[in-house]
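The chain that follows stands alone, in the form predicted alone, written as structure tokens.
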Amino acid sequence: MSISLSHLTKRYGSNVVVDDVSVEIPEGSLTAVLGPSGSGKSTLLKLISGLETLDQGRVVIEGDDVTNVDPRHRDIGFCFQHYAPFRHMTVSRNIAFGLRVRKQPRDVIAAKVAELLALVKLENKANAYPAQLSGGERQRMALARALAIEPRVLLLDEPFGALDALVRTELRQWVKELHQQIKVTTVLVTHDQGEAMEVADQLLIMHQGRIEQDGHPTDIYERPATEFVQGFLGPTTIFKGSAVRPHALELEGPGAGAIEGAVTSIVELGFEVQVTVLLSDGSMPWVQLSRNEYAALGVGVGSRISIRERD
């Protein structure tokens, strides 16, 4: 189900939170809205599923204007990181608290609970209780829980963020999976640009209660459209006087017809070496190099070297 948001705005007393935002989500997309704390985006998830009343716009869900729609009558998903589970209840039974609020026939609601459970992979702990799990289980029972009603619109507010990074990386993955077998419109918001550059179709960069800039990831890493969502979507150094990628820039060996400089610092990180040149501006580029490309130069701190942006 696509939407459309039509010139969203949000303001709480003087403070403009969400700042006059229209973007579409394509349908079956899994689009993640990225940005800084206090950028907007989780008051713009808000506004979609209708927890917050709108000071200005449109909301449309394919076709419908739910603008003024009940949050419980327009048929979307939530997943939030404080997920809350009815501690009291199994997990069967928490899946199956939708269905049963919406009087389901009791078959009805077995069979679906069943396939949600094989679905989020907790056949095994259906009679479990939240405490039983890990917090990683806990995380895919809320989101079995958000499936339940078959919803238009899944929305997820930063829904990995209370958990470990070894079980975030695996969660962000089978999220990815799981969306590509079910194909329900999903918007994820998320602080990490990992996470969104990895699970996402379509990223919607925010700034200000304003949306930057929106497009494939890919696309808007490689192009980015201001110095802002250059430099908060990937790491940057400025060479020549200009903000560019750091492994957009290459070293060699000093005369080889590029700017000359002397290294003044070197950091292995595991699989890449961030290699910093001092040159005769004052300014002071770092360079990102695979450990091999580190190696084949042969170079250490007070080195002499040339730097150039590569071809």
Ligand code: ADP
Contents of the next structure:
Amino acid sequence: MSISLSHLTKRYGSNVVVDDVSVEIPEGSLTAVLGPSGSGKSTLLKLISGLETLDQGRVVIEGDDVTNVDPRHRDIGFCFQHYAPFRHMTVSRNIAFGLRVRKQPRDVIAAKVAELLALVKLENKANAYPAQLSGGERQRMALARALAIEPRVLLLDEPFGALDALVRTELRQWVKELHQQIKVTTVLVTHDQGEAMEVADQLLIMHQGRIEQDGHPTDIYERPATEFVQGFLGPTTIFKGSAVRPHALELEGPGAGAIEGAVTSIVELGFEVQVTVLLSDGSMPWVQLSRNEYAALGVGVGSRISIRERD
Ligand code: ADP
Ligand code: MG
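With the form predicted alone in hand, show me what the form predicted in complex with the ligand looks like.
Full complex below, order starting with the chain above.
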């Protein structure tokens, strides 16, 4: 395991912000820490990096116990949402900063910066100043700066949070590809379910300072361990008294031997169609269908219909 956390605990006054967290983060993975605002995600990242002190627990990186090691000597690259570049330095000099601090030879630095500029596709901005970059370019520069020291671990705290939706979607695809190229163990904090599901190969769901569930995104989505995880990760609807995924239900014409009801509303959202059905017990589950499934069904508001769980 690349990062091994055991019994991490952090309190601010009487507020337990990270509560006895133990988890293993696999080598080379892109792990997303997903949870609502205030659940302790940023604090967890700060505990890994050493920017915050622990009340209890141990942090082990690639077998080295770094619990009492200064953040500068943990071999960690960071990138945060409100990354503050050095305004008076060019993009190249910003990226080179960590290497200059480490007193690397000039030619080594130049070669490394050129490589990183190509990696983050900023070759043509090498001599620009941060103020001349777009938001997305600035975050790419921040990533290059974090990667310059060849960290053992890369920690990203909502790195795209301040960008608009379109740029954000582009960047998350790009980060995924970048990670496939360089394979550095990466922990990405986000409160955005879509972002986490799309990018990560490993997911930690955080809630009130605890890890509620960890595992592969699809497994967690299909088999949520708690009600919180189920509700947080995606839409649910109540069918026969329990919460299920709306795509786990299907509709057929009346008399199919399943539970019957009447269609009360139909919402077409491009590829997806949401059909709400009123059942005789008064419950109103909704079902997520593809447009083709919906078209094949041939129903409208008021139609009688049968509903059941898909096999
Ligand atoms: P997240 O990143 O998931 O939104 P944070 O880790 O930033 O959550 O914060 C978790 C909780 O800890 C919040 O209730 C927050 O107010 C509190 N907190 C964070 N940092 C401090 C601090 N330096 N002093 C006191 N309380 C803090
Ligand atoms: Mg945060």
